[in-house]
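Read the single chain below, which is given as structure tokens and is the form predicted on its own.
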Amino acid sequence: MSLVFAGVCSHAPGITGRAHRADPAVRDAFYAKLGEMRERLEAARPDALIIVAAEHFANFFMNNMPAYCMGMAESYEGPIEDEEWLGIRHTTVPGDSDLSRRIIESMMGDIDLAYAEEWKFDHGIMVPLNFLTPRYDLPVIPVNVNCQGPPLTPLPRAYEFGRVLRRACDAQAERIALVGTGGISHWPATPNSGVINEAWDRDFLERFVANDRERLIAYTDAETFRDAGQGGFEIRTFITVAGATEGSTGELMFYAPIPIFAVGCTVATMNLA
């Protein structure tokens, strides 16, 4: 079987933790599109969900920072953050260690990939799951792309990682869904938290839904840091999804800057070829 669903969405902690402080009209429109994304995901009837996220020093640190890592556990726990602060109850999320192992083994011939049998989910995974699999009944396979600690993986390599991931998924019997989560422009944990570069975000999303590889990988890290903040490095998760859906184009279901969430909030899906 091949991928049966692919999409991307934002994962900032304010999306759940500061929901009561957002403009209700914009917040509710955003939540509604996340709900529509969940309906599309469920309609695809996946056996497992691979979620590509940027981990925030919850498990990986500068003493051991893999460029790419995939979970290989029977289950995961999260959120690692305080429940009240994030607005998400602590829970156990099912995994699929056998499927993870087969995907990892399939990928290792083409790309170096670390794996982990222990993984505490932070908001980068738990916020999307809160909306997309609210019953936590779909097996999840987490993937971390290092977007935090330089040297960061080059953007062409992130696109190639997506290609390799797609080939590995195509080789499995299961129906697999893929979701990438990240920024886009944001300056977390800095005095500029809440600043959003809407023009930069919209330009990036235009490149993403067109799945224009050359334009997606054209950014330098210096340009991204200048225009989209250190949080902008998380475009690697979106670019991974683009690589995994090469030949397909996407649909931007929602985008709006929501300063209290400290990010340009995005929901998009890929129309799989």
Second form
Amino acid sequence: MSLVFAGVCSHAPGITGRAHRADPAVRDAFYAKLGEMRERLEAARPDALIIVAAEHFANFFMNNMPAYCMGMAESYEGPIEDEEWLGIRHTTVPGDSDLSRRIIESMMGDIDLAYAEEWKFDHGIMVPLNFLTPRYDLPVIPVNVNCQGPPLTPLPRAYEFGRVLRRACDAQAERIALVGTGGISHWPATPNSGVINEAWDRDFLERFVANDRERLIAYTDAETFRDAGQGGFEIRTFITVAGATEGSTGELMFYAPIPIFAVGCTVATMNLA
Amino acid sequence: MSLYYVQKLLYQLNRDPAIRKRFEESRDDLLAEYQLTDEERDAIVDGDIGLLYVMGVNGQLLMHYAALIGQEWDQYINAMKEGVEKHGPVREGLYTLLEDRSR
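The block above covers the form predicted on its own; next, return the form predicted together with its partner chain.
Below, the chain from earlier opens the complete complex, with every other chain and molecule after it.
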């Protein structure tokens, strides 16, 4: 089969962990759109979900940091964070090691990605799964793009990674869904937490839904850091999804800054061509 | 300064219950495995989030560590701000370039 669904959403830990502190009207509107994203995902009847996230030192550290890594385990566990702090119970998430292996083997002809048979999920994956597969009944294949410990993969490579991922998915018999998770502009885990550059976000999202490769890869990391904070480095996950859906445009289902969540909360899906 | 090892210890404490157990039960043995200055060692043992931030610890490591030691969200954000007021600007890493937008 092929890629049957693609989308992006935010993953900030406050979305679940500090839910009670957000404006209920905006929060519930955001949750509703995440619910709609889940319905679209389910309607695509996927056999597996590839989730491209920017993790936060749950598995990878500066002793041996891969630019790209894909999980190849039978199952995964998470969250690493305190359950009460994150508002998500510790659980086991099913994987599909055979499908992982076939995708990795297919991709290796074009791109050097690392693989991992052991992987603990942090909020970057658990928060989206909490809304998209709340019963943890869909096999998940995690992918990490290093967005935390520079040097980081250049943006054109992130787009190319997405292209290669798409070709690998299209070569499999399974119906595969793809979700990218991350923030756009944000300064998480710094004294600037809660600051959001809405104009920058809306401009980025306009480039994203248009799938305008040249404009998506036009940022330097220095510009992103200045205008969108270190959290802005996570645009790599969105750009990977854009690369995987080259030729398709997207639909922005929701965007609103929610400062206590420390991010402009985003839900978007791609209209697969 | 041995920021790399400070971060490595926090990374392992955040993700590995076995390391946390050693931190509780045989802290000196565990800490001897990392190249830490006295200031770094004290900051970790004391849970001094403000000083660790000023040392340049990546915020994602520090956020998870603050949660691990039970700091409430506002307390944790304020600890970073107070750290800068007390110890001066961030000394190393990405956040040396960070412009204060919080005021």
